[in-house]
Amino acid sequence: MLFLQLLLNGLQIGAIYALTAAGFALIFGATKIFHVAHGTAFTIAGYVFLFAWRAGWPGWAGAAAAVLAAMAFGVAMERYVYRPIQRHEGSFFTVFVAAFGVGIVVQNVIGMIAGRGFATVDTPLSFSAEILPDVFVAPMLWIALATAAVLFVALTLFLTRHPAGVGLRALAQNPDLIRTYGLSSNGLSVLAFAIGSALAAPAAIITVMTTGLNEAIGHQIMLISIAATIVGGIGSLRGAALAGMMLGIAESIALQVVDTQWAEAVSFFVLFAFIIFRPSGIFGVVQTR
């Protein structure tokens, strides 16, 4: 019953960590920029949904409020952070160290705003019941697991359907063929980033659900998202959603035979591993660029 039961656990987790990392995945696939702020747009997601629960908003309202306060956040890294940054040198590092800054100076206000403490809604979809003997479940978990399913159909239908989605493939393959086309590189990347962020939005959700948060907690799901971005293959969104339900799950049942202390090293050994002997991931597809 405890595999079953870590198992469920795992599911729960994995869904939060396919849906981050998904968001990270596209804006990274379609842009190539290494968005390390990816964690700050959940957690402006997690406060904006809690503020608007606090404030006595229906559940809808206060998700749809996260997702826009996540999708305006990631619009606007893209235009005034990324964008100009591109525009003069665009190295890696420049990059990097400014999504960095950016995520440091939003903490802080968070906390200036928010409090330094712990924050969390009381609600009873995360209160489990027992469903089986020493199995406990709670609403939340079919919740999570349904949100990520959903998503990732309504995605994959949209980048495969839609001309704005097609146009974000092929810009993540061949960014000089779309202007040749007449496309706009620079509407798409914005497109990227308004998804990739809003992808972030329903996993703050639940981890404000379920969890909790803290101003800090962007960093933690960071790394996870980096992590399984690289572990289902560099521009596979597919591989990146399967690879973060693989860690999550990996997560969890390995506390069946390891130390609890183990558990999210876990995640890092698979990563490790996937470099080493596998270093194109679940899914890697080739670069162009």
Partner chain sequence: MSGPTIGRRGALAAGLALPFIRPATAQTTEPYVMGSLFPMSGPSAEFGEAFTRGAQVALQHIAADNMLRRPVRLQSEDSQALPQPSVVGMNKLISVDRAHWVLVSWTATSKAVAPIGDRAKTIMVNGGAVGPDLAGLSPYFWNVIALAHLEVQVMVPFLVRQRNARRVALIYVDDPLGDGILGQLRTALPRNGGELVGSFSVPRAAQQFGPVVARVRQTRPDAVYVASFGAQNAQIVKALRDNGVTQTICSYSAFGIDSLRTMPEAEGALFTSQKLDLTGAHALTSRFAADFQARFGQAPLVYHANYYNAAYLFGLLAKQVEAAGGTVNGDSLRAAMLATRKFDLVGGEGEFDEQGNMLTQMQVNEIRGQQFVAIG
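Could I see the form predicted alone next, after the form predicted in complex with its partner chain?
The following holds one chain only.
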């Protein structure tokens, strides 16, 4: 029964990782910007929902505010940090340091406002009930899985059926073609950041309603998103989502054989294994010389 309990816990963690990884993969795939501050959007969304809940807002209103805050942060990063750097032909290292610096500033501001301990939102949805002997499940597990599935299907339909979604895919493959057809690459880039950052919000809300969060959680989310993007295959949204789910399950099941403090390291063992044996990832294209 311990294995089943860990598997169910892993599915919930995996759903959170899948959402954040899909958002990071969408931004990186469309814009080729290594958005290190993606974890910061997760942190902002989580704390906005927390503050709204404590202020007595309805849950749906707090969730909407969290999504808007994450989108606003992503769009602001694109317009006021990344675009000026690209205009001056800044290097990858410049982009990395700028995004990392913004993340540190936001982390400290949140720490000063909300404190540096773990914060949670307690609701009946977070309370576990025994469904089998020694197996406990909270309603949030099913909500997390349903949310991840619905959002991923909606994102897939948007990218394949909606003109703006097709434009995002074209931007990822050939930016010059976008300009030829009169589309705005800047507008599509903003759209990629808005949608990708919005995907971090439901993951943050689920986290604050289950395990809780602190101001530094964005770094962990960022590292997991990068690992899932590489394991899934760079440029593949379904690969990032699947890899995020796999890493969450692996991290949870590993608790059978390792201490809690080593659980997060399991994701990076998986990452190293893929780098050595399948560097293109699950759905990546194998490059031939």
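Positions refer to the first chain, counted from 1. None of these values were measured; they are calculated from a predicted model. Basically, rigid core = biggest C-alpha set you can superpose within 1.5 Å across the two forms.
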query: Large Cα move at residue 61 between these two forms, threshold 2 Å, rigid core; finding: no
query: Residue 258: Cα shift of 2 Å or greater between these two forms (core-aligned); finding: yes
